[in-house]
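Next comes just one chain, in structure tokens: the form predicted alone.
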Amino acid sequence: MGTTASQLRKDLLSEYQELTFLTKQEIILAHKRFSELLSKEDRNLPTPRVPMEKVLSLPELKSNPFRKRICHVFSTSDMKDGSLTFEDFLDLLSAFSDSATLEIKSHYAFRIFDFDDDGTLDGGDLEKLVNCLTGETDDTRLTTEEMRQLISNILEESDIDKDGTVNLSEFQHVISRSPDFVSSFKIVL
């Protein structure tokens, strides 16, 4: 699609602006940052991909405890390797932009927290989520009982239909009561 040329074509720039929550300046900056991550050989491919390891080297993602899940959720790679095309990269930045809606942000947050990709947050997903947030060192890891109690509390608060899992609409209901979610769910280049 010509996205690796030193400049984006005007028609593509306008199309990307229409399809994302990003401004023209943000798209141009995203293109520059994406191009810097590409190897010289990959720059001439029709639809180049940046390997997940290189995406994770971005300072904006480096310290995010969900960085690998973020890459996997936004990657369209058939290999399921977390690599990103420029359009994948734009989708990621768009969902994490200040202009993205609560519905978009909560949808992607849910997908990122759904570690087994089964469409629900169950005890296993919630345990992985807590471990990502607290760290998995001996000093920070919760005891088995603390983890069980925390997951029980989360489900008690969030699982409206009492099926033992949190679905997307239940998650969005909880997020809608969290005023700082939208402002904290962001990545700015």
Second form
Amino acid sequence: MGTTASQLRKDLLSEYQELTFLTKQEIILAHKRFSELLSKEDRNLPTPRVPMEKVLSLPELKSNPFRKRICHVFSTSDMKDGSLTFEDFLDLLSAFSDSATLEIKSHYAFRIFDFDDDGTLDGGDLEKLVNCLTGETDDTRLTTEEMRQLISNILEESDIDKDGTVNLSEFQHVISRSPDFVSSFKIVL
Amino acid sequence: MYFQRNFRWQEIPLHLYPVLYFFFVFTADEEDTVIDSDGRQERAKDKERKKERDRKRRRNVARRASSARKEGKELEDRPEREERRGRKKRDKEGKGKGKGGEDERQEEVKNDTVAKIQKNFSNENTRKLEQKEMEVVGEEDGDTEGKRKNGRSKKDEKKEDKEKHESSEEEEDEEEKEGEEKPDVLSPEELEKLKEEVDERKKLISTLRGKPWPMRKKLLTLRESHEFVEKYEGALGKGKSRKLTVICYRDFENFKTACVPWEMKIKEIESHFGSSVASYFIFLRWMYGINMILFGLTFGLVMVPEALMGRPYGSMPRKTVPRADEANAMDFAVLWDFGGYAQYSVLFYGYYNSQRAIGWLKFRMPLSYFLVGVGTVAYSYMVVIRTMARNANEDGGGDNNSFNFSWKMFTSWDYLIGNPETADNKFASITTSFKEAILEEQESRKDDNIHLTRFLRVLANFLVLCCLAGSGYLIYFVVRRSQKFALEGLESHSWWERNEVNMVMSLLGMFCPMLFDVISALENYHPRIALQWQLGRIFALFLGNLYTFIIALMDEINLKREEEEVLKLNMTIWEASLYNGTLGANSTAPPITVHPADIPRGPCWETMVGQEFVRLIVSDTMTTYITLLIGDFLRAVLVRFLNYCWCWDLEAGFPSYSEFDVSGNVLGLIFNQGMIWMGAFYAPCLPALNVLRLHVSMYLQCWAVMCCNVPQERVFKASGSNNFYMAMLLVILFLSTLPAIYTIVTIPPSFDCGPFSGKSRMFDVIQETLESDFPAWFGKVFSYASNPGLVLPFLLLMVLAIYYLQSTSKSYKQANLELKKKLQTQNEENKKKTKMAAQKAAMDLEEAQNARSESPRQQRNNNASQQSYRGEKNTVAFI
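Since the one above is the form predicted alone, can you give the form predicted in complex with the partner chain too?
Let's see the whole complex now, leading with the same chain.
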């Protein structure tokens, strides 16, 4: 944004409205929250970036086990450091908004779960995913035997072409039938 | 060359292996044919030369790879491509030179193969990436597709930063094309094409938000498309009206979202407690909305017209407090019971006058009253059923349990959770659900003591039935007793005796669920099933209580009607005596005016029913609030502060803080609504009261949840049970409108109160309106239409239509299933085919390798070829 950090240009605002699933109020709120995250010296930059650590300190993301992945997926930074511009931030909120379509939600969910960014969910990705879901403490962790069983079950169910990995279309196939996904894949500021 | 292959190996992502494999098979064959056609000695020389060249190339490649990492691929591949082209040219020239040039040509061929390999690699790579992107992006508009073909040669240069590059370059391409298409003179075909393109752009604009691109790309595309559309739409003679409507629509949407109340409050709760607790508040808000509309209907069409235009208070008996009650009609205790002045006001049925049209608007009051009563019910049905249908659609057909594990894995995290404590609970619950699922999968649970469990379950159900029967009897008993008290006069009884019915009902509603909870511990069900049982039992309890209450009320109605009959007789005697008394004194005296408060009147059972419901609602609300304050707030305060001086840890130990009971609260809400629907016809104030109650509830419960509840240990998903609650609401709606409609249709209205007084049935008001307000032919048509001869066939037709729709939906479902099966088998077959092909190719390759290894001159290459062979084996495994 070429404008000052506290103000959003009107034409940009309307364009953002057209390009995201957010309403005007939500975009303004997002801008406010984003500006709060920016440090003083960054505000004068043409496209200020908020480092990942600061984004993670948002209460909405603080307890999310996938917070780092979310930042990485939505970041357009060349350094791959997970830092977000305001537009990336809007992308994030749009994908997680109430009115986003199942397609876009499942697409981003897939990219979030694809820990090594290779375009498929393989055993390693699934294992990391399970570890994220069961938390960091030892008493909630699954044993290796349970983990193996779980992953093989999952692959059995959703790996339709039996190539040992879950690809995007398989993932979307599974997700689209889930009753809870759209209602729980939400982050609201 | 092999080394080079191996070098490339590591760079290529795993999923490209299958593609590469075919490529290898292909090139290997080609090489072999080359070998066969040449003499062996030449080949030896060739090999040496080739090896040297390979070494060079390897160095080259390594250098290039490092430079590519620094500068990007474009710089790298361009000179090579140039070189390749040059080589091809020379190749062609070489053909003319004949046998003498054979050796050189051979080299060139080899060289060419290398180049081809590289080219193919990059080609495959890009194609794969493209495919991936295509999958991701979905259908792009047609002209970019075309551009893709144009830019194919360019594509070779793009690898790592594909998306970014492509987007920008494509935009450039598009811009170029735009420049070309400047409309100077347009032929009809061009015009048509342009129109299509504009339409495509428009479609792109409207679907842009659903594309998973980074914002910068979306912005660029949007601006560019907007420009394009604006530029050519004018030329095509279309106005800008559409843009305006889009803006208007968007503003309206913004306005609509701004109007949704309590969004922030609910969001805060969502982040603390997850979506299940929040779903209660969303449900509460939805209820509030419905009640607002019901309130608007009754308030705007019934209460306000009567208050403004109807006869004022005190003008007739039904609008006046009787003389006997006048002394304490304003007492708070009486008003709290909705007696006294409250009873003789617009709040209740009895106050309304049966005058056909009131005020200067000639407002048809009785008709309006009747239609609002019917409209309330109809609107409620419509809303509930529509919501249910929408929820069912969102379920997406619910593919039962085929993805049990995957759903647990991919959709169990609730991204709304922002509270660390809730997150911890969620972690724990997810882990247990995983473990449970694994256990269930491993062994279809063998119950070692099935008889004991069965016995316990039967016992539990028996106990619950006893509870239900007991509570039903208690309510019946209490209502009968209260009738006896009412006959004796309320003044002689204590507060408890006067409010017994409501208190008993509220207390039962409070304690029985706890009892059920204790009993359900006997059954040893899976928690989810246990929850359903619990909900079903509470539902049965509430329903039983409500219906006992209604049956008791019916008894009372019958009593009142008997009373009314007696009174009607007395009235005539009273009037006659009045008439006779005055007649004796002066025959020409003006008609005597008796103050309306002194005129004897009937008991007006409708008002009585309304009062009962209003009292019930009020006491129910009070109990809810008080339990909230005592059960949650006081408990939290005690636990918090007594914990400093107590012998065990109160916060972690026995009393601890309470959890928010979502299902119980939702059930309470549903039953409350049921009572509103039941009583709204006889007490128009009920929706207003309910709006008030829900409003206060919202704030009070939000506050209570945030300050004194802890997140649930078992975090249940909300959406799954959404339609469950809706179905309950529908059942309640049906069951609560049933008695209301029954009374309206079968019991004649009181003779001296309410809008339908003087008619034999309440719905006669329709008949009356038809006769007097509509032209004669309309009445005729209506009477024909309501003829059983016409109604019955119509009903039959509807039933048939329902049957037809049901059977078609069933057949669709069947077809769906079959298609799914077909898809699966086809998928498997395809996989088998590719696998077979791959195996065959591997066999061929092996044979070729064997044939080659026979010759001793190829020994030095063996190492390399084996390496590549191993790599190929890998690919086979991957396939």
